[in-house]
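One chain comes next, on its own, written as structure tokens: the form predicted alone.
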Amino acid sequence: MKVAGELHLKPGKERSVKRRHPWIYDTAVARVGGRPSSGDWVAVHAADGSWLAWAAYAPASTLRARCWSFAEKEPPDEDWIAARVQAAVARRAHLSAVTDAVRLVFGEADGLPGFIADRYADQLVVQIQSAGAEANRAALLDALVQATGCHNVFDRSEGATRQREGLPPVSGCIRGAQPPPALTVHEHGVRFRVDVRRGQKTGFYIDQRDNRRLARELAARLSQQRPPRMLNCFSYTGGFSLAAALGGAADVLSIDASAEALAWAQAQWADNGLPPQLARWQQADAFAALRELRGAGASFDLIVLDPPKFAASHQHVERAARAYKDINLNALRLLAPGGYLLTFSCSGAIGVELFQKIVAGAVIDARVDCQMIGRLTAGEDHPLSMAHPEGEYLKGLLLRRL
């Protein structure tokens, strides 16, 4: 490990680092020693000169450094990185019993800031989102291939996070063979098609695995009375729609703005042997479609709202809150008594308490009686570091109308 410089923090700014929070913002830095470049290793010191952490420097970002190691005698060299990757992969090994689509490395939560790695069968997909991860790209990829035995790696490093680090977008095959137009993965016995080149995130919403299974269980529970009607808004490629149908839903309406996503969803429907007459597919703006369904007097027993990120940053929270309120208000008015609503936010700037408050406001304005019977999160392969609460991006609520 080559140390290129030092970061000296302002008085009091060492507190979060001592609590092992990995992020250091530019406003916390008093001065920089040496001439570190993007991704270089730096030693982080408190105002009194005491050593705090080994971090990767990002001069183009307001998030000026990300801490990788909080042990002075454990610098993040290639062996250290390989051990971290191996440990992260090993922690997910038991999930192979239920799926071959798994998040293997989840950035800060696995002690590898800005590095995301997903596995789809024998295909690896990575997102390198930080200056430190970019500078250690080769070591991270070597370790990932070694830990998994998968030799095909596709890079989807295109997001805004990477741009904020001063890094250009990157997409393409970086190890092994080019991926096919569609990969097939399995999850709790359900077949899904994944496009790792152009699909959302790294190709699929792996994080919703447990919640798709819950939707299937709820549909099965409702079907003990009668075959439930299901509405899936922002349906993308229809993961929740498949789950509900396999649980016994007899009428499944999937709404998405993308014709391509709906076509993909229909193909998956056929892949799983589901009768076409059970499904309806509507290309539409979900906000407008919910209002139209209300006007038509429609009613559903199971509704899923899984919209895209409404708040990209804290500057967009107020606008996002209005959007979440709108869709939940209209969905609640469509929910039949005894029915269930699974509603989600993937906006990191919208905290769990705020999201619950927004949905509670929608319940009040909809003039319906509802119980919250569960909070929903990402699957266990998307863990939350207790020292880094910012990592909790996906949150959801399970409501039951009385």
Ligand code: SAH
The other form holds:
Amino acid sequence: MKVAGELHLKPGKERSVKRRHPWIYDTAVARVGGRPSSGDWVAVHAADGSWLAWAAYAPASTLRARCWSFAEKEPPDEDWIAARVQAAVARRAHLSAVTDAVRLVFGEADGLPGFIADRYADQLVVQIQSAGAEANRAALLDALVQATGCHNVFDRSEGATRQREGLPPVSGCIRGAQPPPALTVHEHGVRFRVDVRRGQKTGFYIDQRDNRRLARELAARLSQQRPPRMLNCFSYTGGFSLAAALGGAADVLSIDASAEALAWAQAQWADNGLPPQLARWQQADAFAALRELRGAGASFDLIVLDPPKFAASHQHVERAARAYKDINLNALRLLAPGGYLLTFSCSGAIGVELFQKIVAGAVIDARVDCQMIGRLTAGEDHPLSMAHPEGEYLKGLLLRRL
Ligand code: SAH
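What would the structure be for the form predicted in complex with S-adenosyl-L-homocysteine, rather than the form predicted alone?
Next comes the full complex, this chain leading.
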């Protein structure tokens, strides 16, 4: 491992690094020693000169360096990287009993800052989002192939995070064969199609696995009274719709702005042997559609709201809060007594407490009696590092209308 320089921090700025927070902002750096380039390894030093961490340098970003190792004697060389990848993959091994769609490496939470790897059956899909991960791309990919025995790797390194690191977007097959237009994966026995080339994220919302399962259980519970009616807003390819139908929902309305996602959803519906008459697919703006449903006097026993990230950063929190309030308020008005609402936010900038406050405000304004009976998160293959609370993004609440 070649060390290209040092970062000397301003007094006091060593505190978060000592608590193993991996991020060092430009404002924390007093001086750079040597001439490190993008992705190079640097030694991080406190103002008193003491050694703190091995970090990867990102000169283009305000997030100037990300720490990979906090042990001086454990520099992040190829063997170190291989061991981390191997350990991350091994921690997920038990998930193969329920699914072959798994997030194998989740960046900072697995000690590999900016490196994401998902597995869909025999296909690996990666997102390389930091200068450090980019500079160590070959070592990361070798380790991943070695740890999984999968030889096909598709790169979906696009998006804003990578851009902030001064890295161009890349997308394409980087190891093995081209992926088929639709890959088939199974989750708790349900069949899903995944388009790793063009689908959202790396093709599928792997993170909602446990919540899809919950939606199925709730539909089954409701079915004991009568077959529930389900509304899935921001449905994408209908993961929650399928889950509810397999749990016994009799009428499932899925709303999404993307016609392509809905076409994909319909194909999956058929793949799972579900009769088409149980489903309605509506291409619409969910904000407007919720109002229209209300105007038409519609009512549902199970509602899922899983919108895209409304707050891209802290600057957008207020506007995002209004948007969350709006959809939750209108959804709550459509919820039948005894019904359940699963409501989510995947905005990292909106914390669990704030989200709960927004939804509580919507409950009051909707004038419905509701209990919160659960807090929902991403599945365990999307862990959160206790040292890096910024890694938390997906949060949900499970409400029951009285
Ligand atoms: N619940 C999905 C993931 C949702 S992702 C799952 O579990 O798979 C967010 C979805 O919202 C995307 O499919 C996107 O097309 C859709 N979307 C974004 N803005 C929208 C809007 N204003 N109205 C309806 N759908 C929207």
